[in-house]
Each structure stands twice: as structure tokens, then as C-alpha cells.
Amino acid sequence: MNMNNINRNMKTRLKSFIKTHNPNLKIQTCTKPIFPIQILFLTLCSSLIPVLSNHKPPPLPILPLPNAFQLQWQKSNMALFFHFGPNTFTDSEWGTGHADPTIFNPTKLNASQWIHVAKEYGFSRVLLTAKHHDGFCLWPSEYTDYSVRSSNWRNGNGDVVADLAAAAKDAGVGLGVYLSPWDRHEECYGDTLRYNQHYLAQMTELLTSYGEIKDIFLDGAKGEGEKNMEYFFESWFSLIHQLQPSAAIYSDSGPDNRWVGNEYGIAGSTCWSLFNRSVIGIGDIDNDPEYLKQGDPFGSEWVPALCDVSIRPGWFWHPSEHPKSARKLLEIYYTSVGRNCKLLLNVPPNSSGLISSEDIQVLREFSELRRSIFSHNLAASASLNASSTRGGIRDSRFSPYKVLEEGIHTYWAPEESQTKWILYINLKELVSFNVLQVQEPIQMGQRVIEFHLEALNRDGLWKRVVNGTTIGYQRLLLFPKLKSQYLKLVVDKSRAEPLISYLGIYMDPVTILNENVSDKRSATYFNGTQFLRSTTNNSSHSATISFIILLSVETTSGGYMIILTTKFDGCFT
């Protein structure tokens, strides 16, 4: 085909398209186009011809990956812990194992109330101390004389685990159990073979008598000077997964989720789900708390962290203690759920067998605070652009707009082998905000190492607002309130091409930041989150950029229209 034929074809298709949409518009054509324009048209058109090949496949996952049950565990975000037993009646934390079992008599016990409180205020799972360190069992175990069967409660015919399991099932709330390895009552404790047999027998009772169990909580807690004891943890884990294949097992080092290293509800500001279990021993006093808090970017196993903390000073109910405030729980939410962890909040039932009204009031206020902040994403109607999109801008599967769809199974993906990974957000109007939410599709692996948020200020310069490290399932960053229309989410370092599944912008009018300046760069920290006061990038452009560009629009007939424009409102890289 010669050049004149190409020109005639292009002019015919262009006139046909425009007339279809505006029949009154006349188009002036040139019978002898200048040669450089011919080359330009040829180059553009050849690059815009639709590719007939298959879609570009999704990127490869990067190991390690969560299994299906770890994904379910992470998505649940928060669970309630119920510490309950003889300690509730003796005003103690660690029972001796010799308290009279008849002291256990919660005359108003109502497990349905416990479950209602959990579900009403945003907790999709609950865990019960089926046996604490004192050895008292909240179910009528066949392997001990120290259980509800020996109590006066319901004339020895009660079963707290059964009541809770039935209420949880009716409400669609997941059930978990804590079975303490340390047992201060059983005389066989200290005899490795006998006690491991005893422990597995009781675990089997729990896992075969009460329906589906979602969580198993184990720890290595043991008082000083107690008998030496070797636990056959790997045998325990195998039996648990055999009897309850979907259960997530918690201990200091997993296998399914790990302790965060403290009981304050604070994860590391860098928190990897990647981990090496061999580095941490269950109950080992030499465990590195920083390793537990931060995880390991080179870890070969997927073991996300659990933040356990009590709503009260103690783990069991005490009449002289009072709950934390809702604002304190919100702060804990930022440092646990907001740092790629799950929050396990202990709310101990009182001696009547009910959750205390003052605890319920705090949980209600905590729920209302979360709803007031996170119920509306201020970026929900934003216009989005990206430095690149996997498969090109015509492949909607990896579009930047995927970050506005809730859930982790859709995501923005950049092209491979890029040097810049940027999402541009146009909020369409000036918006005040102070919270950034970011999520990764963790089923594809945890990838992001460092990222930051920038906002365009009134002078048309980009201001770096906050720096973050890991993202994982969810990251929440809190910073001083600002007002802007144009934002940039920039991934600075990543283990592979970063994938972003959700982005949210919110306003938190409640939380007060710690304004203590902590380093020479005038950076401020909120429990490890760094935000920048007044850093600007003088080389950045204003949001409105004037220059000549060529835009291509696909026509209904499969061809392309070439449009010349001199102004673009948005962000380019």
C-alpha cells in the first residue's frame, strides 16, 4: 500500500467517525500532507492497532504465600478473647490449681450475650480460655477431676464451651479455644510422656465435640521454678490440623500465626508476615521481641502476627479494675490492625457470667469511632491514573481504579521492569484528611518495602506527607490534617512489582498525635509511623500542565481518532 492510499484511508475513517457523532461538523483535509506528519501518523497508528493476542496474564505470586485458612484469619481483622474461670471468683490472674472448684458458680452466665457483644461491635471471632494455667476445665473433661463437673454451677451439669459453641454457631461467629500447656493442677505435669498424652486427650475432646473450631491458642507461659516440661508441639500441631483442618494455630512462633512480642497491642511499624519459625522458640525467654514485632523480609514461611491485649489492666475480671477508653482502643487499632496484624482484644466476663456494662459501653463507643472514621472513603469518587498499568491502559483487570474496589482479590498492577511505581489520585475537590489506608493482595505475597504519600500544596508543589514501610493485608497511617485535591501514592522499594488492592483516604477528628520531634529531619512519629512536616519536591509540576500532546480514542468501528490538545489537568510521569 502506497502513502497516498494510507492517507485517503485514514481521512475517510476519521471523517466517518466524527460525522457519526457530529454530522454537522465539517472536516478540512489536506491533499498533500507534509512528509513528517505522514511518518508521525504511521508511527502512531501502528502503535495503536489492536493486538489480537490473548490478555497478559496476572503477575507471578512471590513466595511465601498464605494458605486459605490464613487468608480467612487475616480478613477477620479482630477477635474477642474471653478469660474466664476460677480466677474470676478468686480475684487472681494465675490460679494455683488448688482453689475449691465449687467457687466457680456464674449464676447468670449467658454465652449468647457474649456473642451478641462480639458481633454487634465488629468482632467476627471469639476465643475462650477452655483451660487456663490452673488446670480448671470449662467443659466436663473425662481426663480430670477439676472441671465444671466438680462445681456447683448448674449442679455440675454445665458446659461453658458447649454454650459458647452453640451461641457462636447460631450467630455465624467463629469459635476458638485456648488450652494452656502449663497445668498447675494435674499431678502428671512434669512427666513428659504422661502429660503430653493427657494434653492431647483433652485437645481431642475439644476438637471433636463442639463443631468447627477456627482458632487454637497455645503459649509457653510458665511460672518461675515450675517443673521442667517438654511439650511435643509438632505432634500437637499435626493432631489439630488432622481434627480441624481449617483451624489457625497460634503460638510464639506459629505455625499459622505468631505472637507480636508484647501484650500492649503494638506491632512494629515495619511488620512482615514473612517469618522463620526456627528463630523463635515457644516460651523461650531468649526470644527477640523485635523479631516478633517486625517479622523477617527474608523469611521463608508465612506467619502473620497477632496482637493480644486486654480491655482491662488484668486478663481476668476484677471488681476494682476498669476498662480502657474507646480512644485508647482506637489507638491500639492503628498499631495492630493498621500494621498488618490481627487484634485479639480480651474482654473478660464477670463473676455473674456476663460481660460488664461498662466494658460494653466502651466497645460501643469504639465501634462508633471506627464507623465515623472509616465508613466513607473520601477517595471513592476520585479520578485515578498510574505510572503504568500491566497489559496497557486498555486492560481493565489491572486498572488503577481497582484500588477503589473493596477486598484484596482485585488490584492495580504496574507493568514489569519499571523504575517508578506511582498512583495519581485526583479527589476532584479540596478535601481535608489525616488517614491513609493501603492494602496489598496478600494472596500474591507481601511485596512493598517502602512507600510514601505526597500531596499537591497551594503553591503547586508536591509535599511529602507521610512515609511508610510494609503494607501487607492492611496499613493505616495517621498524620497531621491537611487539605488537598491531588495526591500521589509512591512505592519506593518492593520485593517485586508492587500490587495495590485498596486505597482509602479518611478524616480522624479524634486521635491526637504525639508531637515530639524525634530526629534532625523534623520528622514526627505516631507509634513508629513517620510523617514529614514540610518536605516539598521543587522539581514536581503543578497539577495543571500545558503542552501539546496526542491522545488516541478508539472508535466504534475499531479504528482510532487522533486528537490534538494543549492542556491536561492531572499528573504525568
The other form holds:
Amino acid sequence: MNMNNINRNMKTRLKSFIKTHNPNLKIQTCTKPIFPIQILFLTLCSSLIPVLSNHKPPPLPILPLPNAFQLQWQKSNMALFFHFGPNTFTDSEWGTGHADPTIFNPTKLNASQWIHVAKEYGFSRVLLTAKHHDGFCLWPSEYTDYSVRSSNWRNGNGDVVADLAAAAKDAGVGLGVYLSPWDRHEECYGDTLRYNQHYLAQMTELLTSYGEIKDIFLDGAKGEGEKNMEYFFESWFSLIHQLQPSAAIYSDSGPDNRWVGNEYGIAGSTCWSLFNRSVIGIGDIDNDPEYLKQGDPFGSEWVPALCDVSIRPGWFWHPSEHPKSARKLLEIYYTSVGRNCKLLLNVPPNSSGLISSEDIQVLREFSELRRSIFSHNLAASASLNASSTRGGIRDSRFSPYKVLEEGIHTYWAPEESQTKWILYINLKELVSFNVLQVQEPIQMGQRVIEFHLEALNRDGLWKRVVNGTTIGYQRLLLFPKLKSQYLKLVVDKSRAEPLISYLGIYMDPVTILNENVSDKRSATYFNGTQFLRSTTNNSSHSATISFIILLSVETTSGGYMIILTTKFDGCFT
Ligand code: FUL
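Previous: the form predicted alone; requested now: the form predicted together with beta-L-fucopyranose (FUL):
So here's everything in the complex, that chain up top.
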């Protein structure tokens, strides 16, 4: 029997089948022998349909949710802040607004160096004080006589914002600007109508001349006894969003991200992105710092917290000040990025217009510390199980293994209406660690209220390792080092079914929390004996890094003890 005979045969059988089952259907004859393909296709479809239609849809998100730009903002984790202007040359923090503009002369200014430093050490966005409280504009604004135009720098033809925007664009780094509302130079400051017009005119220049602006930073800071006036914040926010729809606006109370309530880089150990903006006034000295630090579990708006902190004691560069240690920055990383916040680290360029080498050295060490701790998840090849899985264990879309995939777009989801929410982790061998990282898929809303980690000890007993409250985008918890093979992540309280998008465990050899030392006395000190030795590997254009860390810990008796000497060998390009 040849192919044509088979086709003819099948057509006749199909026709008689359709006639008996659906007499109204007109059957068209097809001269091309495609019947087997159609049938194969229909068979395939019909076998797939029941499986697909059995899939349980993802759970409902729980309000409030971040918008697309808030999500992008949060994913970028860390940004560098550049405080720069006449204060850099006058050794001051709050300029009077009357310093001679010719003192601004950063003869070696190189914005590409600033951007290189940001990119090299893990900061995907930068923010510049385009105008600080002294009113001096780092771009040649048409609306003032107090700007780079009236300085000697590049004979008055320079534009710091333009240089930075070009360097940032080239490197794919996001650009942000700080335009201080408080202006100690402008004569119209204090005249509500005129100054609001002035401020918006300057904001418009910034938002229409320098390409994409990712962040706007503004605040209510103002010295005592200064002229009183009202800022038209709502008009400012609307215009900013109209001119730069993807920009995230920061102020004490948002709209897109909020102040964390202090300038030390410390968020609350409970930190919600949920918030009620009406509770906090911009620049209001009566604001409750705890509300800013913790957010609001009942808040109806999504306003995540930003931790702004300087690498040096001041915001501007001063010749007599020095940067914090890499160890201190790591501590700040745990209390900011590790508590559902974004870190905005200020690294002020010096009076020659460059980031000082001692600051760069600290940023390099900070980046190496993060790399050495967080680049390898010690749970990466664990076997996982869960108290329940949405859609059943055969539905891989919400499987517990999703917590080992990086990012927040895949997640483990338990079944609905459960009495317990537990992830079981078998590390397959005994592993030593002292850091837990957990992430929630915040695009589905922030959910977890309380959780804890348990480990099986040598005697076969489950012991609580650490308790946590909120998770949010990212939670890092440190605890005394332990060794175990079996772990349980238990969610104790949640606003809705908890969803977990990432779980990591790590060993941080720098931050040692010692069980036997009481909390108050357990400070671990980085004694500055860290050193870096780098040798260039010509063939791969990468540098091999070795560094030794010596740690001293205050003991209960008040003395100091060297507790660790560790050698890291790593590579970076
Ligand atoms: C504050 C300002 O007064 C400081 O000078 C600094 O710019 C800091 C980031 O914000 O409000």
C-alpha cells in the first residue's frame, strides 16, 4: 500500500466519522497528502491540553507592589554618591552660598575615573550633588550667576554634570542627581512662588539636557533660622516623572524611595518597604526615626528605604579626614543591603577632581571581601524538600529548588492554607557557615513577618540558629559559626503564603560572632593589618589577588586576641 492509498483511506474514514458525529460540517478535500501531519498535531495538542490546563496559576500578589522602576532601583543594590562643589575647596560641609566661585578649580577632574571606580567595585548607579545647599551649580545653569560658568575651571566652559553623564553612559552606569531645595545663594529663596519656579526651571535643565536620569535625590535639610518657605513637592514630583518617567525620586518620605532615618547606613532589623507617606513630612524635625527605619507592616504604599552614608566622616572631601575600613563597610553592607535596603555610599572626589587613592583602596578591599564571602553559595548543590509545594511536587514551577536559582523571578511557593511553611535543606555533607541570605520575590509583594533557621546538631537535635523578622528583597543574617548538614528554613508568620526566591549560606571569615562572648562585648575589630598583593597575569589581563586578614577580638576579660589568619587567592579582571 503506497502513501496515497493510506491518505485516501484515512480521508474516507474521517469523512464517515464526521458525517455520523456532525452531519452539518462540510468536508473540504485536500489534494495535498498532509493528513498524517494534521492528525499528529491534533493528537499532540489533545495530549498536551489536559496537562497544561491542570497547572495551578501563580498565587495572587499582595498589595502594595513596587512599580517597574522601583524594582530596577532595588535590584541595583548599591550606588555611589559624589558630594563635590566649592565645599571641597573651602574645607566645609554646609557652604554659606557666598564663597568666591573662582575657588572651584579641580584641575585634574576626570569623571571617567569616578565612573570606573563605581563600576569596578560593584556600584551600578551614581548620584552627583548637581547643587548642594550653597546653591553652586555644577552645570552652567541659565538661572543663576553661581555655577561652573563663573569659576576658573576650564575658563568657565566646564560642565561636571555633562562629563559625568557622558562617562556614565559609556560605561552603562545609571546617573542620578541631587538638587538641593535649600539654596543659600539665590536671592529669591524665601519667596515661595519665585523660588518654586526657579527650582523647577533648574530641575528641568537637569532632566532635559543630560540623557536618562535614574535617580533624583532631594531633601528638606535647612539650617536653623533660615528663611521660611513652602516647597511645592507634589508639582516637583509630577514634573520629574513626566520628564524622566523611569527616575526614582528619593526624599524623607518618597514617593519612590525613602530615607532610612539616619546617616550611618543602619536600617531596622525589621524593615518593610510598606509605608504610609502621609506619616512623614519632608524635612520635618518631628519625624519618627523608628518609622523610617522599620517601615510599616500596614502601610498602603511601596516606599523602600535608602541608606545614605559617607565613606569618610564628612559628606565633602576634607584633607584631614580618612575613609572607613573595608571591614566597617562590610558591617554597613549587612545592616543596609542585608536589611532590604539600597546602600548609597558617598565617596567624595578631592580638590584635584579625582577620587583619592586611599578611598579606592578601601572600595577594592570591600569588593574583594564581598566576593570572597558571597560568590559561592554553600547550599548550591543541596537537595531540597518542602512542607508543601504549590501545584504538587510534580509541578516544577514552584519547586523548592527554585530557591537555588539566582534572582527573584522564580520562587518556591507552598500550597494554600497550610499550617506550616518549611524548606528542608540537605547539604549532603557537613558544612561550616555563619551567614544566611534569603530573598522574597518582591514583585509579588513583601510577605514574611517572622522566620527562623534551624540546624540538626551532632546529637540529632534540631537547634534554632537564628531568628529573623522581615525579608523583603534581601535579608542577610549573621550568627556564630556552625557546622551542620541538615537545615530547616521555617517561616513562622506571613501576610500571605510566603514565597522564597533565593536561599544562600556562606562563611564570612571576617565578621566572627562568638557565642561565648556576650553581645555587648563581641565587637570584632579589623585592625588594619589587611594588605593586598596583586600581580598581573599577562595572558588573561586579570590580576591575581592574595590577601591576609588578621582579626583581633575583644575578649570577655577585656584583652585582645588574634583569632584568625586567612589567606584568599582570587582573580578579578
Ligand atoms: C543632608 C545634607 O544636609 C548633607 O550635607 C548631605 O548632603 C546629606 C546627604 O543630606 O540632608
